[in-house]
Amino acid sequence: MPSAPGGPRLLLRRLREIMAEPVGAQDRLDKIVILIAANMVAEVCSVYVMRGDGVLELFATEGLNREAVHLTTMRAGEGLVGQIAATAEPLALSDAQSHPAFSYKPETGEEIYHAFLGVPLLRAGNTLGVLVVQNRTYRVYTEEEIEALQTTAMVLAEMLASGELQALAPVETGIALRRPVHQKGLALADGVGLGHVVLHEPRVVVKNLIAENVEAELKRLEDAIAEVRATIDELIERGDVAHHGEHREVLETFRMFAHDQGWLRRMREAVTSGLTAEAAVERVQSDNRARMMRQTDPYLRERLHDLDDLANRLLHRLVGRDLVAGHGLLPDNAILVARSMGPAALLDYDRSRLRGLVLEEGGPTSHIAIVARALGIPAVGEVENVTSLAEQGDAIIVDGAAGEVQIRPNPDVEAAYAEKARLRAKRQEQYLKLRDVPAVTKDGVEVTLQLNAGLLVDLPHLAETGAAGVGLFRTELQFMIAERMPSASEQQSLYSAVYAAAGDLPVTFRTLDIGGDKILPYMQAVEEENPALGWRAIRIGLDRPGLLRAQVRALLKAASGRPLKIMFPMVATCNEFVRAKALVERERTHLANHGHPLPSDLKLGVMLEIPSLLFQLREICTLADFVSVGSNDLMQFLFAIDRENRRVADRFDPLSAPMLRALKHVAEEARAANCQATICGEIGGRPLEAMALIGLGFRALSMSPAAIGPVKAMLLELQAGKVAELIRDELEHDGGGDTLRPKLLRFAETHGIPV
């Protein structure tokens, strides 16, 4: 059997100095491919190379007609080189031409060749291409061939990916790795954002490739992987998880990965072959993700984030970096690109360069995005794989609105975003002008539109908005984005920033509603099969009354003369207000008898979460001083639907008959109680919801900023008495069939109204 002449080493040596070679494109890789053929003894050296339309495009070969170089074409999955792409699979056969898969290309000429060995191009897990090797005997290729051929591969990938092939593709189309990407996620945040890519952990990105010296190269990935290993026991060991935002289950599974021997052999043979260490950690990656991308199993597809964020830690290692860094840092118009982040994360950067947010996880209600909507960026999550497709500086647009991201668009797409962010602005300025018009329907019904918040960034937005308060304040934001909980007087402190920020609007603080899918990482995590239905919020409140205690306290103290709004969440019975007002009476008892200054006025309110307080509502309504309803929550323990479950969160509407009437029921027994009902959930910053809440009675509203200015100009051509007649009838009728969508917003077009 033929050996390679000077073995791989030697191959990467040479192909160092064809890359450092001051040629042009076509004549490089002509070149790699006869160096390639001639050190593994091969008579036929090929590159096809993936092009943005999906189809393989043979660039360069040694041995097969020329005349067929950008000419020989095929789809993924068609021939063996289609099989190799679509699989990202080496493939090795003695007689190519009894395979199944083999696709004849008459204008190639290699019916004479019999062997045939074939590896994917790959970078970052995504196929770019393949590299082909063949021979007219019937030969087997060695695990050590097949490996060479594997290294060689990763610096031909490198090629591709800085560019310089992208003039011999197709105009049209371009090679895979530079071509636009269009991705459609989840909407967390309205907005459209035109900007370049900042990777929020960047990945690093390995120009020294091939090894000079190979033992000195082992010894520093065995030293890299120590080190790593002994960083994950430091943090497991110490407990001092909070502070990375870690929880000990990923450092244990971490510390698992980081101790397989399969992964560490097989980085081992990489820089054995003639790669520095970096790029063996690259290069094992890579192979790894092309496989796990391929899975169906989401454990295993979970597994590859895992192995993702091991291999980072040791390139960072590697090379001497942080593992994130300095996030102040951004160029203008910076979209930033991450897997998963935390909100205080996010505040770390600079708000004013910031122009929209792409995750990889996280849904609408998770704390990023509620953060992304208080400070006014267009965010999509849910958005597969963005971390490997997009690169750092690329080209990206964010579509909040529509969740759709686009990664190196085209000048047209580029142009048609543009104009729709001019138009947006446009309508800005439009609602703006209606900051200081008073919110009174066409028919004299006056609406009170608030704000959501949850940290002092949001509160700037009252004065540019005319919001007439703050009907929402979330206070375990600031648990939250802290590294341990907040001191009572640190609550203190934010609470008496936040009615200084407010002046003489009125404020609605909701206590703590931690729990279910908001964990605090410097609390210990409770297992439950349904977090959703746990141990959360109020129930943990009372339960664990020192915490509620101490919050409440700080909120009397901050409010010192000032009116106060006390609303308590996820409140399932009558008992459970009843003990949480006892437990505020008694602090503000205590206050006076310690000579503090007490709230000019103390309301106390509920979130209107759970279904069991609808049938309790003329009783709450008569101890509670307000009721404000949290639809997202309503709905889906109403409908009995996880809101984070993609399949079915979308099942139900909530201008649905059953949702309607339960919100009507609301509306009108706190009227006859003479008790304040207000809408603070997602549904209340809809134009369209809107009007249908309008029309239920409901005549306060609380929501997102942004949310303010199209609500007003809805409600400002509105006749509520019309809209209201038109649910009763459809309510008390038929039902409206699955939803009362369609014939809302026919009445809305008749009636001119913006929704």
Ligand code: PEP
Contents of the next structure:
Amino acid sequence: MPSAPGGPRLLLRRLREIMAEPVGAQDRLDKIVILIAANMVAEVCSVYVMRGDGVLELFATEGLNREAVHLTTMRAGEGLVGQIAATAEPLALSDAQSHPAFSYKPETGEEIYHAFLGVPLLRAGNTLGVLVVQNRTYRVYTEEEIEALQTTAMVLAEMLASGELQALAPVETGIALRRPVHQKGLALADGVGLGHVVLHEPRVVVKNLIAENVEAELKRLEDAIAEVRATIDELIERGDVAHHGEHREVLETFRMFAHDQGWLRRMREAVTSGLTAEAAVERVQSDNRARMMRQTDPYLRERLHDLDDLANRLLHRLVGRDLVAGHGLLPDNAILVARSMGPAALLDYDRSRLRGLVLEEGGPTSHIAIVARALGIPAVGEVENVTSLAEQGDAIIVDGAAGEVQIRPNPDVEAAYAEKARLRAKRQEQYLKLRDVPAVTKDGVEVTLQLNAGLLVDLPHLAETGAAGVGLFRTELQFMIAERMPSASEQQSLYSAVYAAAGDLPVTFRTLDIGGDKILPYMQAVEEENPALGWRAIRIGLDRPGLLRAQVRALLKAASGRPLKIMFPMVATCNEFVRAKALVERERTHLANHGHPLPSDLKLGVMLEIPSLLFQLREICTLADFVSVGSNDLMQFLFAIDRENRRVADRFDPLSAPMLRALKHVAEEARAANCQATICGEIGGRPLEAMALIGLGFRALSMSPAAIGPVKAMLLELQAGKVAELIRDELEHDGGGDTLRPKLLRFAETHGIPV
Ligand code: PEP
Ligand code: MG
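Please give the corresponding structure for the form predicted in complex with the ligand, as opposed to the form predicted alone shown earlier.
Every chain and every other molecule in the complex is listed next, the one we just looked at coming first.
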């Protein structure tokens, strides 16, 4: 078996010389294939480059017909080369032609070659092309040779990334590295943002690939590994994170990988073959990323992500940079791209420069999504591999309504979105004109439109939208974005600040709604089979009255001399509400006894989110000052559909008879008892649903800030009496569980109501 003259180290050194030569791109590539063929003792060496249209094109060859260069093409998946591109894995065969995927391209004249070794050109897990060597004989390529060709491929991938080969590709396609990518994800926060990628945790771009001194590089690698290991050990041993389940688990996984012999060996081998320490980490990481992008098992994917994180730490250590982006250096029109991100991290960025947020993880009820909505930043979550597909500074568009992302968009796509953004801005202007118009229907029904909020950053929306107050202040958000449990005085100062920001407008504070999907990272998690039905919200409040008492006291103190409205989440029985009321009463007495100024008026309400309360309406309406329907949870429990589970979350329509009847019952009983009934779930903010709610008799809706304009525009054109009649008839005569949506839509259309 022929052995490589000089081995990979010599090859890398020669490659570096060729890279530095002042020649054109094609000449350089031609020299490189000759060099590789000679070094690998192969008759053929070819480079196929992935074009922007996903087709692989022969860019250079030694050994095959030169005429085939820039003529021979294949799709990803087609032939052996296409297969390597599709799987992102090397392929070594002693007889290529007997392989079922072999696809014969007569113009290349390759029929005389038998042995075949191909490796993908990978960068950050993306396949940019394929590098192939072929031999006439039926030879077997050794592990070392495969490894050496992969190392060489890395240098070629960097050449591609530098943009040098762009000019050799057809103008209309370019090379894949810069191709436009359209990704679908999950809509998290409405709005359209156009801008440039800012990676929250920027990848280290390894510039120095080829080692001057292999021994010194090996030592750098070992030192960096030892340092990273020590940091992980230290983090694990440090008390403050030691008990928080998930966090600890991730660190334990890190520790396991940091000692993984296979991983370490591959990096050491890459250095021995002539790469710098950072290039070796990158080389192994790139393979790992390629696997990650193709892995469908969520558990294995998560582990590959962990390994990727660890490699990132190592890279940062080697090139000596901090892990987090310099927040001060945001360009204008920044679109943040991250795998995941905590809400506190988002708040650290300069809001005035942020145009959007794209995440690989993060569902609609994640904390980051809540904060993005509060800040009015268009956001899309669950965008697969976006941190690998997008490069720092790339043009990018976030469509937070459709849940889509366009990376490096074509000019026509960009123009279409710019138009969309302009139209939205125009519509917003029109809504702004409605700001001071009273929310009264055509037939004179007044509807109170309020905001849902949870952070101080939400409060400026009051003035912007002309909302009549805050109908739901989710107090748990302050707890969810904090590093540790907010103290009583921190709570009080937030509530005081909310009062100050709301001016004369009323605010309804909801007590802590934690548990279920709302997890406090610093609170010991309770293992539950079914957290949505578990120990949460008012249940925790009543079982651990210390927490609820402290919050109620903070609210009472913050109100000092002003009216206060408090409501309790997830109430299932009248008795729970009675106990919560008693707790508030005790706190009020306590403060009064200590000479504190009390609220000028105190109203206590329940959230109706659990169906059991539908069957205690008469009683609860006499006990409570108001009832606020949390339709998000009421839908979840009425239809037994997990609101977080995309498979089922949209399976049933809130505009179907069961939900509408439940809501009608609430409106009627509340009116009979002279108890105010409001809606504060998402349905109140959708114009068609809001129209139905008004028809059912609701006169107060609380919604996200962006919904106020559209809902007001709808009700200004509405005859409340007419829609009430339609719904009454439908629910009486047809209520087989079908949705009333089409009929309501037709009604809106015929009456010129914008929904
Ligand atoms: C609801 O359940 O409808 C609600 C308003 O509460 P949250 O969405 O915060 O659970
Ligand atoms: Mg709820």
